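Presented below, as structure tokens, is a lone chain in the form predicted alone.
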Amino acid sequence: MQEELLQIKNSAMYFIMDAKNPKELEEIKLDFLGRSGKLTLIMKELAKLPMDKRVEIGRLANEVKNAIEDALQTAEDSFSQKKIDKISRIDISEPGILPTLGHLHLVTQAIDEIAQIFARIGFERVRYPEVEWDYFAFEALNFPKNHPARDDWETFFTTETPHARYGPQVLTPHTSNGQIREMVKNVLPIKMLNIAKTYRRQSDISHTLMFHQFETLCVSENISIADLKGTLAYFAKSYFGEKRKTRIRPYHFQFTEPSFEVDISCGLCNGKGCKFCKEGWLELGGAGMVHPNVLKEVGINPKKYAGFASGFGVERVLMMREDMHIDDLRLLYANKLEFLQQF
């Protein structure tokens, strides 16, 4: 047993000297001095020895235990001192390392700027549901029952039980539902800007399944196409600058009459034609005078009041700014830091 005790002592000393950190010291302590430790188990066997040997071996066992405990304490003190020395070596006069800071997403920046532009000419920003009833998304906007936009190849329908009055539930395919929800309040005049997420089943370099739109609506007496053109010109000049050209051309929308599509010269090729714009012009969105049927549906007299509306894609408007050079809309949502950190 005497040789076994000396072997335990030598083994413990070796491991203590080789320990790399306090955690390893704790493991060594448990291995030799713990409840089931090597030395503890030996000391439990002392009672079985004859009395003359028990005193001698017991004294040696205590010496081994004390030696291991002293070595462990010395090693623990050494690690503590190293930690103190490391802390004391810190030069508090050195400049700190600044943490990496994020910033608002490019689309969020665009939304804020668009809202500020329209606020300067009196448009009040509102928000309405992105999960909407068919009535507000289509029916009240003069869409016939068999219109292609109302089938599930164009619009996302939810599994919610259809409303008794408002019909099935959809993810908003456009922000025009805000027109109806604003006009049913019957508080005139109206100058509304609705910015929200919209959802359509399209995905390519100029479309994503989820995107953002901003919708303007102005309803009052003596509103004309001249007011619409002036508002569009003001926005284009404020957001894109003096060099870019815009145009409107006749089109058809269910909820406006007359209706127009609004184009801007491509910022990637300066109107020469490229893979993104095809012919030098990019469609920003639609606009027009609010259809008399829509005004009647919400209880506004179309003989006394008139209005104009417009709807644009935030991402598309953003991509057409000068010097942006974004040729694939999907890049905005790819979560690539090397792209996002540019802005």
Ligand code: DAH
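Keep in mind that what you see is a predicted model, and the values were worked out from it rather than measured. Residue numbers count along the first chain shown, from 1. If you superpose the two forms and keep the largest set of C-alpha atoms that fall within 1.5 Å, you have the rigid core. What changes on going to the form predicted in complex with the named molecule:
- Residue displacement note: K29 has its CA displaced by at least 2 Å between the two forms (rigid core superposed).
- Core-superposed comparison between the two forms: the CA of K296 stays below a 2 Å shift.
- With a cut-off of 2 Å and the rigid core superposed, L39 has a Cα displacement that reaches or exceeds the cut-off between the two forms.
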The other form holds:
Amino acid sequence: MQEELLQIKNSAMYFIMDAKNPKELEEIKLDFLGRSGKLTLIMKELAKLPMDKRVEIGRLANEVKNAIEDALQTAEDSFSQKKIDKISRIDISEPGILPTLGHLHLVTQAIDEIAQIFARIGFERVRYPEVEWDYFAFEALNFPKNHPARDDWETFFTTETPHARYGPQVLTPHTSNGQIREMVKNVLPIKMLNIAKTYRRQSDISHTLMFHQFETLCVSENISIADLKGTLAYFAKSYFGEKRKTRIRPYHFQFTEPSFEVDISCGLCNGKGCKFCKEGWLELGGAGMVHPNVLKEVGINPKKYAGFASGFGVERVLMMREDMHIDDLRLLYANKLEFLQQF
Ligand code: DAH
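Form predicted in complex with the named molecule, following the form predicted alone:
Complete assembly follows, chain above in first position.
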């Protein structure tokens, strides 16, 4: 019986090692350990042995059983491991699939660049509500009640109930509300750059209902038009190139006195005059010295402090760059990948 047991063990081991798949292992298990398996039958015989033999052979039979069970288990484990290996195997030499890389929108790139240019001379970027009360967008900026910008031809009004003190609610028609929001904090000096979305009821090849403006405001003692001119010249050279010049022309805005329009020399003809610019200059945006009425409104003493401000369109300066040839502003927001991927 001893020999028989050892033989069973050997043949079981042989079959287990030779098994090709879990199914074969299952069959081997039945064949040896099943209810009428080879080992099981022998174990049943044990009862017939005399007591002294029974103990000795019994121990051997148990050892054989354990050995077969262990071997079966190890083989089973290795099959399931192979399965996992097959699933998670990574061939690092295989060429990868290049993911499509996106990039920032052209206008966002321009905003970042403008913010960096002004940051270098100490202008801090701020953000204020783009759904705003009339008071901050018009009233406090010295707009008379009947000013055309305040009717709903130019400006979007929301259906919100008007504020008891601040009046109707509007979508910011310009970034100048940032001037008031900044000054009412009453922390001087101020050097702010407000870049935000602006909304006006105009849509054609050079206008979109939503566009962006960047607004500077600098309030301190001893601020003069020279500071305004220097800041504008610095911006124009940084953004458009060293060769570009700026000039200011008298103009009118409600919230500045004096007020100016700012021009930049044409990059195509270098200021000589061409078909594109006509007289050598292109209009950049508005600027001026903060109106004393505005300073008074926000509780800043106009005898002690002065300020300059400017407000330009982001899309406009972007389109005026020499290397840009965008002939319809609406393309910027048409979500056409063919267009956007060029930049
Ligand atoms: N808010 C004006 C506009 O949208 C632009 C402007 C003019 C801003 C003069 C200013 C300024 O800060 O001083 O047309």
